[in-house]
Amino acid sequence: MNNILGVFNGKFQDLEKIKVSPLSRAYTFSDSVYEVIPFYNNNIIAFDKHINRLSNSCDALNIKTDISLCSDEILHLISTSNHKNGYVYYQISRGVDALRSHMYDTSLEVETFGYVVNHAFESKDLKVSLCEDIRWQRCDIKSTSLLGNVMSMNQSKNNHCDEVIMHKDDEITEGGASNVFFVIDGNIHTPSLSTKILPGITRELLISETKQNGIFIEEGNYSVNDLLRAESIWLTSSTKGLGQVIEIIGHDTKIQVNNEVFHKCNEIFNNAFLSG
């Protein structure tokens, strides 16, 4: 944790020097939302969706905020941290409370807290499992609430998988960390956004980066048998890029590793955002 720099409530200060209260709504109740920003060869990528993702977020749980002083300090991080490649986490909570109470006190200080470390944006090949969705019913919110999340994926990390893909009901909602994209005949498909689907910025990005270069990407409602005969499965996330799933464990399915689609797919967004 040393030589990593933080920010919280305005001051920046080494991350191991920020002390949180125990009171705060992030910690007894995840009553918080958060972002996370990559930059890539000193240059952000796509920072104003993702600060729009963030106020979004804080407008879906009434957190009172002002924006323009949280992008300030994403960006004081990022121009401080002498890293090339990287990522700021950041997170917004509704404050402290006196004493522990679900009903919030509307007068309440809203806590900020980030920090920024190095990150190398290489490919990676993954090995998934399929889990049952056990989410709560807004993961469109950004929310720190990610507990489903943790056990799925802890899970998966036991049966020496690196990630999940949900489902709810027979239905593909998305990954542990990720959003999914699949192929059928050539085909790609990818879950319709819901309150059961984060929209990732990453996700945006490649549909529209895509479809600019002739490539249709079909969004709609998509069962596990679905996914079970798809010939190429890719992961979509603002640290992974596109990572590229080469075995559902327990399943005996036809992913081809070396699919001409992936491989277009992820050369046209690496070529956009991680080049240069």
Ligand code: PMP
Contents of the next structure:
Amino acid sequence: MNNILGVFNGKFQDLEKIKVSPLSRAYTFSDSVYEVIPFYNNNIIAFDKHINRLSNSCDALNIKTDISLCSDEILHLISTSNHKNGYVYYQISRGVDALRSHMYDTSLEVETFGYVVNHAFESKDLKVSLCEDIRWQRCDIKSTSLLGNVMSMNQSKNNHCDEVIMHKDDEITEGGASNVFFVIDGNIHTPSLSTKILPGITRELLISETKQNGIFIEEGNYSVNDLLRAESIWLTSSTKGLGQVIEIIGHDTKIQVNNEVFHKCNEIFNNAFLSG
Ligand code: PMP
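What would the structure be for the form predicted in complex with the ligand, rather than the form predicted on its own?
Complete assembly follows, chain above in first position.
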């Protein structure tokens, strides 16, 4: 790993040189939250929404931080990097806790960490598998506790897939690192926001951008069978944009590659955020 610009507790330095205490609660409890903030052609995509979600994640875990300092650091990482297209990973943990106590001391000093990397925003065709959503019950918090996602996604990788689509008690939730959209009879659907899914920023941008173009996306509760009836499925995330699903392994589906509704939504999204 060479020349990746990082920042740790306010100090900008090579990512490789950053030293972290093993007693950071980010290690011992995954007591931390994060954001991935994309930029394209030197324009940050939905910066305020990312900062707002980071702040909400901190509030949900009662991690007290100066969010404006964090946003300054993110902006500095982007402006001093030589990348035109990329993203910043930024993490806030409750800090170093010598006692490793479940019940944290409110006087701990928050620990912040980020880095910036180059990223090509290329829409990728995705092979996915379906799996039971084994995660905790507050998936709306963007916490670094991602073992449920990691386990499921690696199982799916062993089956030569790129992503998973999860379901809880037969209800579709989201992808392992993305939100899910699907089309039945020309109508677009996506699971409603709840504590079961992350309020994805790409999801939100797509819903509002398509609406402005006269395309309505219905938010609701959907079963595995609904998904399997779809003529088009795609996943959204800050690093993927829209990625169409071309196969759900182990299932016969009616998925059409390059379906026209998908194509239109992808075009609207790319014109709004990934062009110029
Ligand atoms: N759900 C999960 C579980 C994710 O990890 C991500 C990516 N961070 C998303 C949804 C998509 O969110 P966003 O569009 O804000 O990147």
